[in-house]
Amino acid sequence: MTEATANTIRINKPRQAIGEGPRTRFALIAIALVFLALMLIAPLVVVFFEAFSRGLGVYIDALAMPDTMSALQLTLLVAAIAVPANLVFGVAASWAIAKFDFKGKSFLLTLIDLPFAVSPVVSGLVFVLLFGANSVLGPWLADMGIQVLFAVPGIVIATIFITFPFVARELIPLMQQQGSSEEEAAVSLGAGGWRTFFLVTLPNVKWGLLYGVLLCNARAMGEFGAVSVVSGHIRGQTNTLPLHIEILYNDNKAAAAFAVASLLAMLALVTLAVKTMLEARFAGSLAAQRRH
């Protein structure tokens, strides 16, 4: 056997897997394992056996009390607002910051960012020194005959500010992943900026913008801190879901707060029942898009 052919013989030869052993692995599976199913799992059963621990008929009353229903209605309707108006903005953001360079980029992204640093109750109080009472803004408003704060547009511009970010911190990485190659070919074709837009930009990310609008769904239906602040806790006006729920349990309606919290985590649970059927319907072109 020659020199060169025992080099191709080592060269071929299959290594062995690097890594840890079996032990540190079942470990850190095992780790897992546990954290989810106290942290995760474990409550959301509590929740489940909790709200039908009195019965099917109790858990119905619940849902249909008129109170539970407006804060559905309302739940809704906040997300219905807040959700479509981060998609514009995290949209419009996430194409500046991945296709420009401009100045204030970074600050941009800073400002992006701020509403995971800051609490959501530090949010809310920020919107009544805005437009409470004795705000520069507040008089002006009650002169025009708007209400902001303790009203449906105090809810849905809390909301906003807290979930404006899921959108473009998903778009953002991914545009900038993908670089602006397609767009300039676009352009050098004739095609005008919208064009290039609606037909190369957006289809390249629908994917990704897809996930940022369930997860920022999910996160206005669930808000709590920032709508507590502002909207004044009354009853079949201003209370969401989750207001709603810790009024019920205040109240020592433990089975009713336990009921609409089971819907609540419904709604959550269909949020990521769609998210997994269309990553298991579409993998095929979830795939060929992060090759891209």
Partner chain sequence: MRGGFIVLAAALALGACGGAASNEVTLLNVSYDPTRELYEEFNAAFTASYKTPDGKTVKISMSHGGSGKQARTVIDGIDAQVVTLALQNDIDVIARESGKIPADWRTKLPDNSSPYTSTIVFMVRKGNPKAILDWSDLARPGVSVVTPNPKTSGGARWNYLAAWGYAARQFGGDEAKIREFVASIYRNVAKLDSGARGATTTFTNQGTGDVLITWENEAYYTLTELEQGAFELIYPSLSIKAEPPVAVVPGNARKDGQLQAAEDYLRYLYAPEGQRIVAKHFYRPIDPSAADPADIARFREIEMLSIDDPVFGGWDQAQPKHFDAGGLFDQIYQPAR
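We call the rigid core the largest set of C-alpha positions that still match within 1.5 Å between the two forms. Just so it is clear, the model here is predicted, and its values are computed rather than measured. Residue numbers count along the first chain shown, from 1. Compared with the form predicted together with the partner chain:
Residue displacement note: F116 has its CA displaced by under 2 Å between these two forms (rigid core superposed).
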Given for the second form:
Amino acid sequence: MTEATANTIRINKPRQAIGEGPRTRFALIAIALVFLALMLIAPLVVVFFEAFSRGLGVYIDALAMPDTMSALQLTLLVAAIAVPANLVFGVAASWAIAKFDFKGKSFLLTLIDLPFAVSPVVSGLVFVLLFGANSVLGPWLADMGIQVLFAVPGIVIATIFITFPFVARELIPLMQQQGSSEEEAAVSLGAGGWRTFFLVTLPNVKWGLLYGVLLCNARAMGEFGAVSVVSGHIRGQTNTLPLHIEILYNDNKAAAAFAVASLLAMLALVTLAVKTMLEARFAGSLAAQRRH
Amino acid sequence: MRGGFIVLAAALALGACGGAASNEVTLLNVSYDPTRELYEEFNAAFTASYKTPDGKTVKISMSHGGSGKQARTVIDGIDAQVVTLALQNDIDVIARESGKIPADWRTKLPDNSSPYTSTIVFMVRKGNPKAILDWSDLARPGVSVVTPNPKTSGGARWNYLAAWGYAARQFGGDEAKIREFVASIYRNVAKLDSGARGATTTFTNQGTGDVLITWENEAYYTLTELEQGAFELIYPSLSIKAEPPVAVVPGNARKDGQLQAAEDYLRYLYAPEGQRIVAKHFYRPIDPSAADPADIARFREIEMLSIDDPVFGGWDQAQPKHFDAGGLFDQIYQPAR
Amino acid sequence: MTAAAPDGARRTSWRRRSVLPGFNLTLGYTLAYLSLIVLIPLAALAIRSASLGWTEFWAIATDPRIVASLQLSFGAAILAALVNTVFGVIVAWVLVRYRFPGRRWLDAAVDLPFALPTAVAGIALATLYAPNGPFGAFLEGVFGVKVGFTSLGVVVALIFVGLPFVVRTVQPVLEEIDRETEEVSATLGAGRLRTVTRVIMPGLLPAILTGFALSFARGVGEYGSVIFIANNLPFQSEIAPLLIVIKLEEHNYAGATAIATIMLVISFAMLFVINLLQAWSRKWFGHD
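Output block for the form predicted together with the partner chain, input the form predicted alone:
Every chain and every other molecule in the complex is listed next, the one we just looked at coming first.
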């Protein structure tokens, strides 16, 4: 259908008839450019500008601080657990949902979306209610000598909750779009389930998968609200990079706060660059619908 | 199917063992909001010179926040071996509700376990444009006040009680008038932050309020560390003697060497070097002899009430009467609109 | 969906037969993981909330300060979503219909709020819009409007975090719109404006509404970027998620739980509306 349309346009060439005049065109482009420059680009520029405002020495000192290094390690650790966990879930969920028909499927989809709709602060609160001293689990965990709240496990679990839908949401529409005829052919030729998945399904969805992982990772490393509620803010121990930024900022160490923020901003830029590259190369195999 | 559970189990295990090196004892000091700079320097001095009896070094982590809020995180299970809070009641609550601190903790260290004291003062903007000189000026209509939340902050409770003490003297103990006076101050409050440092940031960086009620140490910190000359410190005619206490949390000192190291750590606060650092960071030392005389010269001698004054009756009476749910503060406080 | 089952396959009670393996394993894992991570924790909140009792819940829910914070969270989110809808549609239009230098860069930049942590955005926006920041000084000097450390700051932060939702829901739909109808409309003598408003916009409407709803839903719960740029004064610039944190720090679990429950119920309603919109859009326009 799209091809047919393109042909018609090429034949009839009524471009002027359905386009805007040059002035409107220019005005719209200008509005879009100015709006995005002010709303999106300016904050990004400010991060780097402020990070270096006190000179390279302060910048390097801020990054070399033991608290920064431990925050970086914690952030990487949290992402290293949360992203694979949600990756396994995303693949399993999209296989079940895209390759099979069953009752209650759209309800299940809504449930998977739930963490998107929950405020990060509420997500954190939920785990305080679950693991706090006056919860059911809290005293039991304390007797076992297991620290969840105000320790790494709590931060990991809250992050998993927040980034829960990212991979699944990217994969499900993509795998639905591709149907299951190829897999059925593979199975009827005698391939096992795992073999079919790795040799047939995975190559078809790998770019979408990578995209989902990328977004999941960006959010896992950048989550603030939920992690803030469960962290306990122990310097050098339970502060992730975003929490460390808050502490520096409130300690009147703005340049140091922005120096650490520039690390996360670079992560964001890399994420966007890889994403743009993926889209340019593999436009067809990425899901058209994007929701986060 | 098991992948996710293994990951969760691994995360739990990781939290359980903490991952400390064996030749190092780790301590967590859960403290109140304005002590950030004090303990940064004090911890460095202590860890540089100290070794446990069996030759291990000590690593100290910090968590800062409003004193009441911090006490709650200890009760909720944060793994603190040391608490250094803003007032006695917050440690009492931990002892009572968690059982991790013995009830007689105040007897374990000298001076009721308070190695330094402070008092409550005002910060105003340059030139004192609203002419704020004493507590009665805070109750005037049109004056915007910044003070933290007594529910979460210890300094905020000292602030409130200092105002109460002043009013008690002004109105000769007429409780209805005292209440109305304190209420009129809190009607002027623009924002209750969760801790003293947050309130400072609100006042200095965000430009909210005409006057900040705060710790003497926090006021001097702001005057010296932040923009010079932008703010002024005002001593009221009557204030309160704030005694921030410290205690070991034996219930959390389960690992080898933690209890001994925690006790030695707190005792070092009373040592000459500890007292010198305390005075340098604008807290009034118990023993000023080792401190830099210039640091001591800052502290003005003003009249200070004690929490044990009959007007308050000690924390055992003051906390439930004023600050517990449904107490006087809850009846008085209506956020400014 | 392409029919998976061959002709004559029996329908079991609740799912259609398929030759593919792994249904039990993957659905079982999905349900177990979903329950463990999402459903059981949320149930804990629901149970805690139910234990409050209706009278106590109602007393908390009608507390003027809480009402004010909810009004701000929802009001600012609506305002931000409206701004994002207007500019988001323009941006999507420009990206799809025009070719100009730097278009690729612009397209990539739209996703920045997804990738940039909210705390980073928060301190950057606070610096820009503070009274002595470049934008803040300009806005106050020229228009006399204070943005940083006011409730307007909340709106600015929510515009930032919500912007990509509108662009990214409208963009793919706009790409697929059949240009033939536009031509027909033009040939029949309709002006460009008329063609845009009468022919194109109705087709875009579901996507625009979905984008608005997503941007709104994100804004209501946002915390990280807002607390830096607002001065968080009760009744003025204190958002509901912040009030949850405050209640939690006061150890007022009942208060925190009640506010969280109100927000959760409204969020679920939003999610439901979004899913309806998408079902509607699929039915009418044949795309997601």
